[in-house]
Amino acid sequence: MPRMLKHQTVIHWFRRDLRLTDNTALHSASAASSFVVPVYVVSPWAGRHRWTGPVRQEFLCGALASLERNIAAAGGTLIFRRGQAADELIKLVKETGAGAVFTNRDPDPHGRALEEQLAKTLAAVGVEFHACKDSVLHDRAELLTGSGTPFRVFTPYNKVWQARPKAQPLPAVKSIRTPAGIASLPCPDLKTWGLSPSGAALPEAGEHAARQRLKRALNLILPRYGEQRNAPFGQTTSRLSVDLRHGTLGIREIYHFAAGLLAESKDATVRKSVQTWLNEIAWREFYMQILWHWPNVLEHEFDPKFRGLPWEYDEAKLQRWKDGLTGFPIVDAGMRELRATGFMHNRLRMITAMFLTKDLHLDWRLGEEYFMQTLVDGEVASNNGGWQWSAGTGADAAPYFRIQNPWSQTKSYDPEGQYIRRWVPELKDAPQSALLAPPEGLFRVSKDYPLPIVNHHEERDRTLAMFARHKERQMG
């Protein structure tokens, strides 16, 4: 006997989740309907944006470009429209009859404020909206603590969100049909947002190139992920936060294959690997409930008595940092990877972010716009926590008076100076003694690279006392 069809038509709205397989929207979508109509609404906005730029916008161009070719092979028309996403998806209900439009939630404040938007629309004329979780396994207020409030720390958030199940992932949508005539715009490329390339190496956009990084991830990253994973020098990581950031993957399927490889070793050292980086996920999702219940957080110090601190502001030394010229070798290695990568290491954003908060005293927003800007794997949430925990405003942060020194942490995480060398090539031929200690005096290691911009001991007693003073205030 047929299944009864909810609907004739419905759209379904693609945003970070450019994918066909475990993709709770689209799943839904396909279910209820016998058409679907597949979109992308491309930001209308052009030459800069703060939480954008050309190395993830160039990934996006990818990405999208796959799942059009996806589309098609699955029978169907991938629709791309450019404009304020509430305004074009209306018209698209108006020009196909749609009787409900799915997407998956956005864990973002805008996303969050563009959802509600919608759905009161859409609810005037009638027609369903559906929001459907989909980047997390647990999200907004499904983890709280004992007395049923947010947690604010990590390690109970992350004994719950382990201790509770996870949804199983959902097979691929392997048919579409997409009314024809329906009028849509080219996939967009660089020019659409007028940025020119940035030149820098990123890894393959779309489903089946995710797939290959999750295979290599499984086989080769994660059974020695604990070991390794503080270590910047090759493919220590597993490298899936872009696919997680663009929704190349599914989270679900993600998390069960690690769980799979978890269940079924007996290596107690491969156990703790694949544990660690499950954590890491874990760590994911606690910054975005942190977004989710406290939005402010983007424009404000998540610990209130952190609020008012006295940041400095010095465009030479922001440019600098940025550069890779400050002549401390493990950070401009760092920013030098992200900028011809549009990534770095994890390690590597604590240092950097710690340099420029606790040595330059620069105010920790401008360095998460940069990373937002410069990252293919830029995510709002973790990108905040991130940026707050170095800075020691944040939730859970490391104390304000933990400061770390970039001479020790390259001897502890690139002590043959491996990554360094790699990255800065001035300092090739430099005596490897000369990257894990500041130089004496006014004596340069290479005629090409810069004295220390700075004298870490003395910013670091400078960053203990702007902290103690203001403190001092806050008490009376």
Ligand SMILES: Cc1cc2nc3c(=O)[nH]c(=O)nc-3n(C[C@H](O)[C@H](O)[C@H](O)COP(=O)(O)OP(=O)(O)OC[C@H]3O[C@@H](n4cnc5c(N)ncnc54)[C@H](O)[C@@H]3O)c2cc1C
Contents of the next structure:
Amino acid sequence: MPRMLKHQTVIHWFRRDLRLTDNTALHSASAASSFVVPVYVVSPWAGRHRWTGPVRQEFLCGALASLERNIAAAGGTLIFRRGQAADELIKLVKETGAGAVFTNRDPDPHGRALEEQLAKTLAAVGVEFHACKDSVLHDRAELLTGSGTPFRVFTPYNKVWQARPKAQPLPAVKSIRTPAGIASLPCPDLKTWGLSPSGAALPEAGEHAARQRLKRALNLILPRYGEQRNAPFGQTTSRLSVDLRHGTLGIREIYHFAAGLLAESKDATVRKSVQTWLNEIAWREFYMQILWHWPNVLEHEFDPKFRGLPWEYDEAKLQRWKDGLTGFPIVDAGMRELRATGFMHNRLRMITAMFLTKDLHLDWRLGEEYFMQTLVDGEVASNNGGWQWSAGTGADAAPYFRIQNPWSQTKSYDPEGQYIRRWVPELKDAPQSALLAPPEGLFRVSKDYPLPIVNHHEERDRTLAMFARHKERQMG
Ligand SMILES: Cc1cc2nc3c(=O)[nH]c(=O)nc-3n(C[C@H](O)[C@H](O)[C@H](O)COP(=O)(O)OP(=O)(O)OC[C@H]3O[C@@H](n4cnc5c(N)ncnc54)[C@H](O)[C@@H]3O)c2cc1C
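Can I get the form predicted together with the named molecule as well, since the one above is the form predicted alone?
Then the entire complex follows, led off by the chain already shown.
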């Protein structure tokens, strides 16, 4: 007997889930109806955006083009519309007579507000709205402390996160039937937002390329992740953040591959490495639940006692930091890797963020915004979490008095200077000793490379004094 389907036509609204495999809402949409209208609503802004830039938009365009081809291969048509998502979706519902709209939930406050608005508007016209959990294994208030409050500290959160059963990955949607004759814009490109290419060498976009990255990560990176992950030279980490951000891979698929490796391996080093990596996956969800419970972290310090610190705003210093011209080789290498590739190793994200806040005393929000505009994996929750961690103001952050010394960080993580020399060509022939300590007096390491913008020890003392004064003011 043929399957009785609830709806003749439904809409699947793609957002940060640009794939056919292990896609919760798409899977449900296909099961609910004979006809699925897959749609992507292109955001209407043009020019400058506080939270994104050419790098991530370029990757997004590549991922959408790949998705369009994959949907066509499955028999369907990806529809592109441009405007405010709620308006465009309502129009599409009317045009197609769809009985339901399916989407995967967005963890950011902006996406959450949109979902709430859409749910009301669709309910008013009798259309179902299904917003599914997809981009995380555990979200919102799913994991709480014993007393029912949200977690503020990672270790107990991680304990509960690791112990909870995890959903299995869903199979790929193999066949999509889209009603004919629905108007669509072309797949967007950078010109859509009035942007020019950044010139950064980005990873290949799309589900196929993402799965290749996953295989490489599992076979070559995860088994040695524990020993290598802090070394920034070469590929020592999975580089899957870009796929988690755009949803070119499903988190369930990623998790179960890694959990499978953990279960099968008899090698203690491999097991420890994979477990360490799974802890990082939990950090991502820790920050997402922080953002869910405390959306005001996007404006304020998570910890109220650090609100109102006298951060500085110095355009010239900020620009030298962005350009990788601070005269601190490790900091400059990180900033230049970011500009050249849209990616920066985690150790470097910590070093450059701590340098901006603790050595230059600039407001962490300036760095947060720049990272969002330039990172191909720019993720609001993790980026905010990382910046507030580095500024010493966040949930489970580095205590403000633990200030990393860029020179000692170089000794620990790039002792031979391979990473620095890779990204700062002016220092290619500099002696190793020159990368590990500030130059004496006005001696330049290379004629083309600037002297350090500040003296780390002096700025460290200034930062400690700034925090101490702030504490005193609060107490008095
Ligand atoms: C200042 C600062 C800003 C950051 N901004 C972002 C951002 O915009 N987007 C982003 O995805 N990550 C961000 N991170 C976290 C981390 O640096 C990246 O997730 C990581 O470098 C991505 O590389 P990978 O995929 O090879 O990671 P791996 O080391 O292979 O880790 C696997 C996955 O775990 C997650 N993860 C790892 N470390 C962290 C962490 N510290 N916090 C949250 N999740 C983590 C990521 O999803 C990552 O893909 C930031 C960290 C700092 C200190």
